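Only one chain is given next, in structure tokens, and it is the form predicted on its own.
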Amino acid sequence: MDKQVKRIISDIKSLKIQGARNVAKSAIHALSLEAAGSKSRTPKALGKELSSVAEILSESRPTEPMMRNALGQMMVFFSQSASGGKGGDIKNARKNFAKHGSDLIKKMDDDAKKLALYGAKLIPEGALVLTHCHSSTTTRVLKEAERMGKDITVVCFETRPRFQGRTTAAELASAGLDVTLVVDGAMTLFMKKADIVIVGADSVTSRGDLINKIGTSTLAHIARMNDVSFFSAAELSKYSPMTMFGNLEKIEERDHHEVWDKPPRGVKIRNPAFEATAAKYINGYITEAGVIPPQSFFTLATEKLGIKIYE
């Protein structure tokens, strides 16, 4: 395996690379690097090699369907392309594969721009916006709202134990937004004055449930109790196809040392990184296709991903 690919996998595992879209783009880049540096002499051998690396990348973060979908699209392209078939030229196979990866990343960026515009329009003038964890998709929405002159104020929850909220606060502050960082336990206090809640998404199930950073469900429940609209900024490629067949999205549980490095003897530590928020607590998903109800996510996502429900 290419050394750069190994480093990318390590960075994804250790959360040096964060955010579902950033992880997916890094995985595409890693697979392209593997193809470029491969010593395989035939497209068939290269395909086998890439399939193995794609599987390792997919397992680097369990709760990342956007990455899995992107890697799946890459492998389908390779197997179906003329140069990636049983015969074909290995040089063209690498070239076409790299171009497809670049095209896929560009499409992701274009989708993110559309999503940001729809989300920014949704935010009221002078709104107090609450957000949780770090989502490059969500920060793009908030920065677009600021660019529109909506004069918003943002409150970020710090998101323990990895404090990804600090990353959000720093990014928004550098973009000139009025931003405040508070502890997770202050959700109810700040919700009483909030106008809207916008969070990111790691995964969306076939029922429209949201899988996102731990603490998201609490925030959604508190929003509902205070009649504050709760939205998730989620590209349609964050849909998890396996949930259509009754499988549950795997919830990653991280090292307990993130919570307490040296706990007293007898104290058990649990560190689930994600949780599910039921669709009934979500007012809508902000997507590249527009702002849609949770019940519509499945239909639009399967269409975009080319998933055939019936044969």
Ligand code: RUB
Given for the second form:
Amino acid sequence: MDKQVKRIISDIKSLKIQGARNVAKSAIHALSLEAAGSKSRTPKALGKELSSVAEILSESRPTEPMMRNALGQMMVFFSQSASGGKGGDIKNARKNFAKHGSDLIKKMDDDAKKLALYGAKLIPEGALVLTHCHSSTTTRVLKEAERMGKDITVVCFETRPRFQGRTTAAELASAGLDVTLVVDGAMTLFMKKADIVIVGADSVTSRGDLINKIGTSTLAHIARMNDVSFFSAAELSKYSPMTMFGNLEKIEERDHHEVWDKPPRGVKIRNPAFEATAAKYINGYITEAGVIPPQSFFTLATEKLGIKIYE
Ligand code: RUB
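Please move on to the form predicted together with this ligand, as the form predicted on its own is already shown.
All chains and molecules follow, beginning with the one already shown.
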């Protein structure tokens, strides 16, 4: 495997690269790099190499359908453009593959721009917005709202154990937003003054449930108790096709050292990275196609991803 690709995989695992979008973009980049530096002599051999690297990448963070969908799309493109991987010119196969990767990334960036506009319009003037973890899609929405002159205030939760809330706070502060970081336990207190909650998404299931950073469902429940609207900024490519026939999205469980490095003997530690928030607690998803109810996500996402339900 290419050295740079190995580094990207290790950065994804260690959270140096974090957030569904950044992970997906890095995975696309990694697979393109593997193709560019490959020593495979035929498209068939290259196809084999790429599909094994795509599998390793997919497993680097198990709860990331945006990455899985993108890698899947790239592999479909490869097998179609290299005549099923059986023949054709190897140089062209590599070149076309890399071009497809950069087209996909561009499309993702275009979608994020559209989504940010829909999200920013949704935020009331002068609103207090709560967010959790670090979602590049959500920070984009918040920065767009500020650009529109909405004069918002943001409170973000620190997000134990890896403190991604600090990344959110630092990013928003450097963009000139009014941002405060509080501990996760302060969710109820700050909800009482909030106007809207916006979080990101790692995965959206067929019934519109949201899988996002641990703590998200607590936030959604508290929002409902206080009549505060709860939205998730989620591109349609975060849809998890494996949930179509009842399979559950896998929830990543990370190393317990992230929670407590040297716990006393007898203390058990669990470290689930994500959790599900039921669709009934979600007012809507902010997508590149507009703000939609959780029930519509499946239809729009399968259409966008070209998933045929009936043959
Ligand atoms: C990040 C997280 C984010 C989503 C969406 O978790 O839960 O809300 O990934 O991010 P982690 P984005 O830090 O464990 O990756 O909007 O950037 O796709």
